[in-house]
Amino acid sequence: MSALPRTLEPAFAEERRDRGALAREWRLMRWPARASLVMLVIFYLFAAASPLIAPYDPVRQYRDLPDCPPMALHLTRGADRVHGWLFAYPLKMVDPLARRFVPDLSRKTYLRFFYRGHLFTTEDASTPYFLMGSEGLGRDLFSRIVYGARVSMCIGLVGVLISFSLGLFVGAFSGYVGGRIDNLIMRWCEIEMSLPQFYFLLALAAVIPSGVSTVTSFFLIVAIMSFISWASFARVIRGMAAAIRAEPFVVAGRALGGSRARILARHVIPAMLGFAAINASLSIPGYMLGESALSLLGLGIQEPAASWGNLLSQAMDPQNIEHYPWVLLPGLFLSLAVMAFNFLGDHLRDRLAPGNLR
């Protein structure tokens, strides 16, 4: 076999470094920390690929089937398995008032993988199977746990974008500068955060228009959040900078002519970095819940769209927590996604910590 060209080689090598940087990491990791990051992974991948997971429309009313109970499934055996390898009967409910449902075992419902664009859904769109059952509409509750990931698991990380940003440079700038600058912004991040947020939150969603698509209603509550939010971390910066300042690295800097903003943009801000990493994605939770706490009050996320948060609206009623608990579920995927952010967190705090790079 012939070596490779010399050009090639470098790009080649680089490539292998970070393999091994990536393996190592892995291998650092403890295990809540890698459950989360393939938690983490499955949710954004429902945000990315909905319409091929979800096995149904999200908006889609089985009008005959409200608060369905899940469906089991069953092994085709035979011929039959010529329509698919699982099956489930069709449930069909002989108590309108209490909807009680009894499986109907005249029937089959198969399950088709990879059919019409889906990764899993039924022969016939007009028989459903319901893998976490249905909502009070009818409606099937995985294909909308399934879009509500697009708005709960990315509502964090654009906040989070928006804010830290906001917060590092304004931080920095002012931890750098000093003086009477510093003191202004200082002066005002204190008086955004003796605010009350969540009720200074509910205000503020409370001037949002009615009728306003879900794209400006998302963006509209995650620009709400960041205004909020980007004071508390802003102080916090100012004050590591204004140590920065007086490192022997940016006294250099300064003494060979460096401008302010190059001085900010190559050494302040860099230095800060791996703090302002820790901190973010342990605050990524903290817009989930506050996009959650909206919806679930009527003042996020409206229906007929999904997010995690106005899908656990039905589960406010205690009668419908006892007699149909799957209503609970978008709460178990906000749960988990929250836990796993937050020990991701905890890895990274561990690992940039003074001594453990390595």
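Note that the structure is predicted; figures quoted are calculated from it, not measured. Numbering follows the first chain given and starts at 1. What we label the rigid core is the largest C-alpha set whose atoms superpose within 1.5 Å from one form to the other. What changes on going to the form predicted together with the partner chain:
Put the two forms on the same core and the Cα of L105 is off by less than 2 Å between these two forms. Relative to the superposed rigid core, A79 undergoes a CA displacement of at least 2 Å between these two forms.
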Given for the second form:
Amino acid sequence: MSALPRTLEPAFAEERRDRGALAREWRLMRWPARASLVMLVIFYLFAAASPLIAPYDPVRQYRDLPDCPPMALHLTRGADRVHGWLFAYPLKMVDPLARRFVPDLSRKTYLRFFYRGHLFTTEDASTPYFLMGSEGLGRDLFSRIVYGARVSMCIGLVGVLISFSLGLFVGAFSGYVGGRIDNLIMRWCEIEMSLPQFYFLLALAAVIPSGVSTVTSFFLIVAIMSFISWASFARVIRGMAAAIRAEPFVVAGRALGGSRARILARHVIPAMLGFAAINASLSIPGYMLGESALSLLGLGIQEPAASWGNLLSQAMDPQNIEHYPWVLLPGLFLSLAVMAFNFLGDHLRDRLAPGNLR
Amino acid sequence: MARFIVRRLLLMIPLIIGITFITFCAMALVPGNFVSNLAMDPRIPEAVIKQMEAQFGLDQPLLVRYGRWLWAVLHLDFGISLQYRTNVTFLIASRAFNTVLLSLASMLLSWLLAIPIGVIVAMRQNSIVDRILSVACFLGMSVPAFFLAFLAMDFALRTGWFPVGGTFSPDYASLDTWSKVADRINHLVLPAAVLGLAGMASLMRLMRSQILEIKNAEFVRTARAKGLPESRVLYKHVLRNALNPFVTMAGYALADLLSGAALVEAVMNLQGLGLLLLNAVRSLDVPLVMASVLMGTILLLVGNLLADLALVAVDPRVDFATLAAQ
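Return the form predicted together with the partner chain of this protein as a structure block, the form predicted on its own having already been given.
After this comes the whole thing, all chains and molecules, with the earlier chain placed first.
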């Protein structure tokens, strides 16, 4: 019973093996894109499950442990294993001025995993284990980084969603309608594009009142950045819409008596959705960097809430970098996330637009 | 050409009015004003506050205030900085000079590095050098400029080879001319390197893809076929054509440079336009904010115009008619 030529069999076998679309996508990725995806999943887990992943309360101050270095972990030997596999010697501040710490070798703090609703923490929250050290007010830096992911990882998504829908709608409308309205909208877009963006961002950020909640200032920042950046997106979409207007299926739709709104919604916009989505995903890092820059300068997310940008503001004082280099860690997380978005965006572009493969 | 320039300059007018008006509205939205900070001081009587408000025109409606500001600007009067109590024009001029200096230096640096590296990498496509540099490029594109600036400050602090931030040394005023220049350059090296490196990666990628595209074009094949030496093919035919988008990009790169410069200025404490604006925004010094935004906009628009003029000069396929039609 071999009706099929032998040469075809492996191809069929292959198709059977990766029936899931997700599995196929995964196999098409090269290692940088895969690593990026994993990293982003971890960071979004940080954001979604921060109370679980953060070992301590992000605003709890350990007043006797300010600017404490990351603590070394030791493997437990022998009978002590009943307390846990890993332990650290609690640090004691010996010089409050120079912030010098020495480990107290007589005591051990054991690390517990999946304990009291935390991924890992110490048995007694008052003798903490600082994975990435603590910041100037004695708060656990790692916990703050985990909570900071909420702001830093979400700002890109929300911002892109706003400017994406705005740009898609305005661009499609403008390109499809053409004529004087098109001209007017495009001139307006040019105004927005020729803004010195960061200067404008700084000036607009002054509007954010100082007393508002973190959520409010988050949305104000997003709104301001979307307001600045939707224009360039609208221009790209508009060019596509103008080209699509001449396509046979749009002409046919018009000939059949479809209204302008119907043709826009049913034919023009869906035709551009894929491209638009990629283009949008490429601008996520811009939002992350914009927010961090504002927060870094003290105009964005305010203390005691954490974002990777305002955590970095400790590094504004070069003395801090010299003596407590771990204050740079939030910047590392930020760079990694931006890098992951860049790699993934690059992969998506290659994947969905083979014509651009180079 | 003159007509083109005049047209572009005229187009700038509504642009500038639009941008400054939006900024003005934004500043008006901010609760409180410069004087309300002083009003919290119990030692200053209320009458003085009222008098100051009247003096600065803060008690007028928004449109009147904007109209007054615009009218003054037309007479090249940017007002008095509420915070520094000096003429804004003077403040802006010296700061803008520093920012332009930083932007140009970093642009020069990134071009001088990115173009040769891009060429080398493209000529050896898919070699190990190409792959390593391409990945490095991606890493470079992803590290934010302000993070690089932190690292640079740390570097300066640890090695002591460069000054830790600042625009010039404390004893700058007492130096002779050449020492002043040397002092300036010494303070400029690290910020320019930071900004230049941050912008370099995307330039290099552009150069690489340009060369790859042109390398197999027909006119290049013709040049080879008529027996030109490889170096001449590269410099005269490939490189010249590959550089065209760079000229266009120079104008847009300026926007990024100004933004990046603002952050690097803030981190490295350089007395530039960005830092000035930041401080002005923090203290609600409206005349200073307005003048900084205006200055940034003008720098950007003039930069774009210059880039377009340069493009016409470099690329014979582009003339003023096609540029104006865009």
